[in-house]
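Starting off, we have a lone chain in the form predicted on its own, written out as structure tokens.
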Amino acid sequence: MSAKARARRTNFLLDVTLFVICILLLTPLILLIANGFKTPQEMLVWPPTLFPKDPTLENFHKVFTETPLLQWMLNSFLFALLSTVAIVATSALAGYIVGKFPFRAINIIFILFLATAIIPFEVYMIPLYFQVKALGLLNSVGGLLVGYLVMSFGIFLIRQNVIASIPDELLEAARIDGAGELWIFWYVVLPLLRGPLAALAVLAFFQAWTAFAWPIIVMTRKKSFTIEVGLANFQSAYTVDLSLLSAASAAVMVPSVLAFVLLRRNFVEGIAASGMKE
């Protein structure tokens, strides 16, 4: 077997097997939206059936006319487009500043930075819980947005970015021409770090928009509730509505689509930028 014909059936095979693991992959995706449309008995029948067989739009009216479900989008919608432009201005200021000048106090409080990300969410909640509380954040977007202002990764991915894009002389020459540090930052570097950004900003949003644990000990009135803690009370103690909650849950992914939907080339250079080589 010639070279040529070798090489046609592995990419014969891989793009096959690329092709069973996205089925794999949509298969919960497409069974969720169709869960949407089933009725409550075609919920309980056995084998469950992939497409509804009396397909209704009943769910999908009951979770927005008799669930604050709007409202919950809203608070997500509010508390992920600030989160996400707060971690993507202090990643692209300290990225930055640590990628373009290498003092090795700088360095060591990155990597101590950095260090921060193994440490999980749920060993220092509780005290940020309090912290919150003290200031009387509670039930705001504002005692949301205090566990979610940096995000230790953001500030590695511009990094990344900064050395292996942006070269120094560049920057040497806008000083010659007497540009200040913040003039540089502003007009030189953010428009040549816009793909990342956007990478960074679809990142972000994502974890403030899917984020459970911190929302669920700060907001307490129902009225208030991000969209991940209102989709929880779908579920009662001894029973689950799977039909709205299939209806509520399609529709609440349909902002986060978008956004990687509209940003997916920007995402994609990014992310590839960050395993460049110094």
The other form holds:
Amino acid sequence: MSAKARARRTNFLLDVTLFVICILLLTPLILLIANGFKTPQEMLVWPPTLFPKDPTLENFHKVFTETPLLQWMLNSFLFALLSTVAIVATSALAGYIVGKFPFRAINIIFILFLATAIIPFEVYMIPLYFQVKALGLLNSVGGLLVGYLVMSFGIFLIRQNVIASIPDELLEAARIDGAGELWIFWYVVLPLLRGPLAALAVLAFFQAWTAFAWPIIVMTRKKSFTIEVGLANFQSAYTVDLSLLSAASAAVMVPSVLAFVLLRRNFVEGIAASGMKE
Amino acid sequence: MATVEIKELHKSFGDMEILHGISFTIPDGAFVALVGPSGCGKSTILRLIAGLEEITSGEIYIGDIIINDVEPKNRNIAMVFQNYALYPHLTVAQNMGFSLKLLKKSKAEIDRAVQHTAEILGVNKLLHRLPKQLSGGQRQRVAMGRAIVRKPQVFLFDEPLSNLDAKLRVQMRAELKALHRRLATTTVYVTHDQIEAMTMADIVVVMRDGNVEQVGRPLELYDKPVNQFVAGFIGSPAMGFLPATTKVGSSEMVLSDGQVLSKPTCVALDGDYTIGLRPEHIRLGGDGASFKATIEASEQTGSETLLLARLADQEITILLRERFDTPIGDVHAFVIDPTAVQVFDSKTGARIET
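Starting from the form predicted on its own above, please write out the structure of the form predicted in complex with the partner chain.
Zooming out: every chain and molecule, the one shown earlier first.
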């Protein structure tokens, strides 16, 4: 077999493998969306049908009228948006400082930042809950945000980018040109960090959007649920009404998918930026 | 414009002292080159003048003012960095007008200054481009433009040509020199390339290991280096050094292999010395040859021949202004004018005036 033919065969096998993996990943998603359009009877048919025989919008109608689904989505959106703004702001500032002002005290602070990443959230979730409760922030966006204002990975990500892509000379040139430190941060550093900050924003947004454990213990009133908590609620309140849950999940996916399509590049960049960036 | 005076300047990073008490004066309007091998502290001096590092002890004056505690932005200096340090997200015009904008000059005034400077440097067609859309030489010009536009008292250059290719470097050297002639602004220029220092500077400061070895005009350093280090550093190809001995009353320097170089002015000397031979002072010899050397390598550039030769167990370089084709290993006779032979103390390295 010639080298060319061998390469073609390898490529073909790779394509087939990737295609199979892709189908495996997509099937549950398609099934979920399909389930949203099925009648309760069809839900229980075995084997499950991939496309509903008798599609109905009844489930969606019920979900939007009987549960505050839109309110939950709005809650999640507000929470995710505020969390994103806070994380981008704190990461930019802290990442720049630990990247460019390597005094001993600042290095120690940076190590402390990193140390927070190795302590699982679940460990301090309960004490944090009592603090939030004492502050009277239960059932409020404020309470929700307490654990989502700073992201140690974000600080790390920005620090790495600052070190790799902002030479000291640039800051020194600005200082000689007469710029103050805040001015430099705002007009020189931030514009140069646009790429990584956008990637971080996408990560932060989805982290908050998909958050579950913290919202479920902080938000106890049905009206103030985030979408993740609301979805989980179908299981107890409706004894797992699968068609309703599917319809709700499918509806919730719409903004996520939209956001992903629009911000795909930033999303990939954020995932790929493991801190080893050139 | 202003003089820059450096007095007993010390700089330490932690326990490491980088500068050991440097003093020299840069006259108003002069072009001064700080030159020396890497790690000699020349860039540190520049950064201290710029205010990018804290002075450990000593004083720096710009004009009559001690600037030790003056913020960089208030020193009225401009610096051109080795990597140009152009703001990547700003256009050429914005880069050049950056400092004026910070001085809160009007837009019309900034535009005028930028336009004027861009014309001087020949970058007025590039004003709307971003730095990444420029070639190395163009970036270099923009970086200089950014410095010029604010009309500083002192220009500081930190190896500004070392990222350019050889041909462009020669061209920029001439342009920089012409620019200095036109603006007559006091300039401090750091380089490790002695040719840049020799060709551009009015005054050259040769440094080594945090000390100033010699301050002088370029040809003064070439003709009368204070010591063996300066002699070896200035001049390209570098001076060759050979151990030699002489006695009081003798007008000959005896090399370690017994060959003798005539040096009539050394009659007062006695003992062991190091003699220095500049490659370009050595010529092919006939009957009145000074010494014989074995050819070890030969490089022909067309107009010149560079020979690496072994003499008294030392390697010396010989630069002939003619074509000379010789097999490796041949022994040839060479002549050197006795007055061109330099004598150094073999222990201290200091040059001995003979």
